[in-house]
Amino acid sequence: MANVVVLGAGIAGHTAALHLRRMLGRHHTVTVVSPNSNWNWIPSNIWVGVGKMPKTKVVFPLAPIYAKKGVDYRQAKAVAVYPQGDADDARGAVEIQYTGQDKAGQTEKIRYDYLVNATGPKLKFEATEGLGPDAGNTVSVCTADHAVEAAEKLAATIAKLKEGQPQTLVVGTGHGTCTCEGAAFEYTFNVDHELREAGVRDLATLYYLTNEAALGDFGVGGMIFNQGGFESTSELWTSSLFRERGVKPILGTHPHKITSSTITYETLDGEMHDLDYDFAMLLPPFGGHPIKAFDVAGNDITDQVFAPSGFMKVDADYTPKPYEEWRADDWPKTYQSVGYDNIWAVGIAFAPPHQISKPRKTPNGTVIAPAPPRTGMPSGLMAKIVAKTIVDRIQIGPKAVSHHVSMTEMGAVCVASAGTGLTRGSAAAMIMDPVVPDFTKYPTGRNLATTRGEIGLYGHWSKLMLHYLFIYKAKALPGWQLIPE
């Protein structure tokens, strides 16, 4: 009998757990450890955040799904890992601290034969002074509860506009090293859409504050589209949308301090600026969760297992290199932990070797560099191949060859909402292939035959369809495994 433990129940962790349970006999155990009691389809938090979808449509309880599928579920957070075992048992162990199930605060050690780290991001609002819901200045759509609060504050802002009070709204990134610029882009244009639907757009000034050096960068260095024999860039494509909607972009920024009325930020030229605002939704940077690692003697080996960011080191090349020397081969293929052949990290939890976009510094030494996105479709693909590897190790033996999938080989589909509505909604549908450019294989870094982008009503219908499709999949309803990651 083998014991497989999955840390996290987001897209990556939940996907890994369901596939493991599907492929392994019931004499093997699959245990999921997650501090959250609900699963959240995060891409639709955008719609919750503008009041167009209730929270109940984007979350559901995990416990009933796992009970039905025979997955052992612990509502807890991982606080330490013992990859070499300890004095009591040679098997690896994870120390957890319960957050629910009537055991809040209690700790326990869980033994494993195979471990999947899919803990997702720690939302580092503290990285910028005054950032985030807890500080009371800016809102967020990173969680369903955050999105509910964002919708309430947006509604209050629209109410003031209806009373004839001009308002300044700011959407974007709250730190120079943020990721998920696509989510900020989505929320910007959903806010714009709601302002127009409310008939108050003329009284509102809407800014897009971002760490991207150019529009359309999205943390992936931008894209080149070849459609109908003509080449276009994601910068040109998105710039036209900003002009059409009257959204004012401020590029290459790092917010230093946020008060209840002012955002103080630095730009790539090293200049400091103040932007007064009435409503702001700014995303935080991501970090790894604070999990410690110890050897069999109890010595701290955290720096061997995890990068300084808190993300787990895997089969990537972490040698420091200048941007000009970055290669596709730097990126991981199996997501196996460094030094341990029974541990993997997937989704946000693995440490990337470097950014995808070119990193920049201001003359003051401030880093302004979008972090590489590793969410959504890539997370699901990584989780599935790691699940397959574990199954082969159990069924064939420890010499079974690892399954491979690199972000330099996988394509990804992104549908970015630009406003909801069955007849008036729109979305930007983008395909990039591969996610991480491979300049040895493609002159432009990506396959121009399959990298493309379009915007329109059909995009909104596609995003709405994906919402229901992936909720269905995550609930492990009949045929769920046939739905692609």
Second form
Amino acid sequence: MANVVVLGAGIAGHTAALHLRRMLGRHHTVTVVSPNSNWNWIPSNIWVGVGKMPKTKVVFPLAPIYAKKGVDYRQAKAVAVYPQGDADDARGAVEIQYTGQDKAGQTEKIRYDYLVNATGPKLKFEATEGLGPDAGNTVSVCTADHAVEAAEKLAATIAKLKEGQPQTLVVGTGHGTCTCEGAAFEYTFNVDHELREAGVRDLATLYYLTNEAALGDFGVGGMIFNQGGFESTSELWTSSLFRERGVKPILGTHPHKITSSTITYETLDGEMHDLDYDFAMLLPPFGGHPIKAFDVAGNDITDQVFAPSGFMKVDADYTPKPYEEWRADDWPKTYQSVGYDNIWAVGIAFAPPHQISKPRKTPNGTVIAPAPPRTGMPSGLMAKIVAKTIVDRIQIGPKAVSHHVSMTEMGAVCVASAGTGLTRGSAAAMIMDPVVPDFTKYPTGRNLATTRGEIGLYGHWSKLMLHYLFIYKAKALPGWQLIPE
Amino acid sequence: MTEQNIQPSEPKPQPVLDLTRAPMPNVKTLKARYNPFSQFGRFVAFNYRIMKMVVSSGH
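Having seen the form predicted on its own, I'd like the form predicted in complex with its partner chain now, please.
What follows is the entire complex, opening with the chain shown before.
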């Protein structure tokens, strides 16, 4: 009998847990540790954030799904890992602190034979002074509750516009090292769509404040497409959309301080600027969750297991080197932890070896470097191959070969909504193949036969279809495993 | 590509990206983006490409 523990129940953790439960006999245990009681389809938070979808359509409770599937669920957060075991037991252990199930605050040590770290991001609003819902200045769409608040504040802004009061709206990234620029892009154009539907667009000034050095970068260094017999770029394509919609982009920014009315930010040239606003949705940078690691004697080995960012070190090449020397081979393939062959980190929880988009510094030394996205499709796929590796280790033995998939091999789909409505909606639909460019394989870094970017009504249909498909899959309804990651 | 845009409603100038050279979609393109028939064709083609990629990568 083996005990498998999965930390986190987001896209990666939940996918890993469902596949493990499906592939392992009931005499093995699968335990999920997540501080959240609900599963959230985060891509649709964008629609909650403009008031076009209720929160209830993007979340559902995890406990009934796990009870039905035979997964042991602990509503708790991991606070420490003991990969070498401790004085009581040679097996690895995780110390958890409950956040629900009538045990809030209580701690417990649970043993594992195999551990999957899929803890997702810690939303580091504190990285920028005054950023985020808790500071009361800017809103976020990172969680369903944040998105509900964003919708309320946006509605209040639109009400003022209807009264004839000009308003300045800012959407973008709240720090120079943010990731998920695609989400900021989506929210920008959904806000634009709402302003137009309300008939108040002409009174509103809408800024897109981003850490990207060029439009269409999306934290992946942009994309090159084959379009109409020419090689076109995501920069050209997105610039066209910004011009058409009248959205004002400000690039290469790092906000330093946010008050209730002003965003103070630095640009790549080192200049400081003040932007007065009435409504702002700015994403936070991500970090790993603060989990400590201890050896068998109780010594702190956190720096051996986790990178300074808090993400777990895996089978990547973390050797520091200049941007020009980064290679596709640096990226992890098995997601196995450094030094421990029964621990893996998937999704946002693994430490990427480097950025995909070129990192930059201002003359003042401020780092403006979009972090690599590791959400959605790649997260699910990593989780599935790690689940398969664990199943093989249990069924075949410790010599079983690890399954592998690298972000330099896997493609991903990104459908960025630009407004809702079955006949008036639109979205930028992108396929990037692979996610991390491999210049040894493709002259442009990506496969031109499959890498695509288009905007249109069908993009909205695709995003809506993905919404229902992935919620169906996450609820583990009949045939869920047939829906690809 | 960067210029200082000063507008009456904006007391502080912002380094907004100059988009005057970005291609502006014409009426035909904008209409095509909302034509349900052509969009249905693109919807099928887009999802076919996704499935092809999924199958070839062994998802």
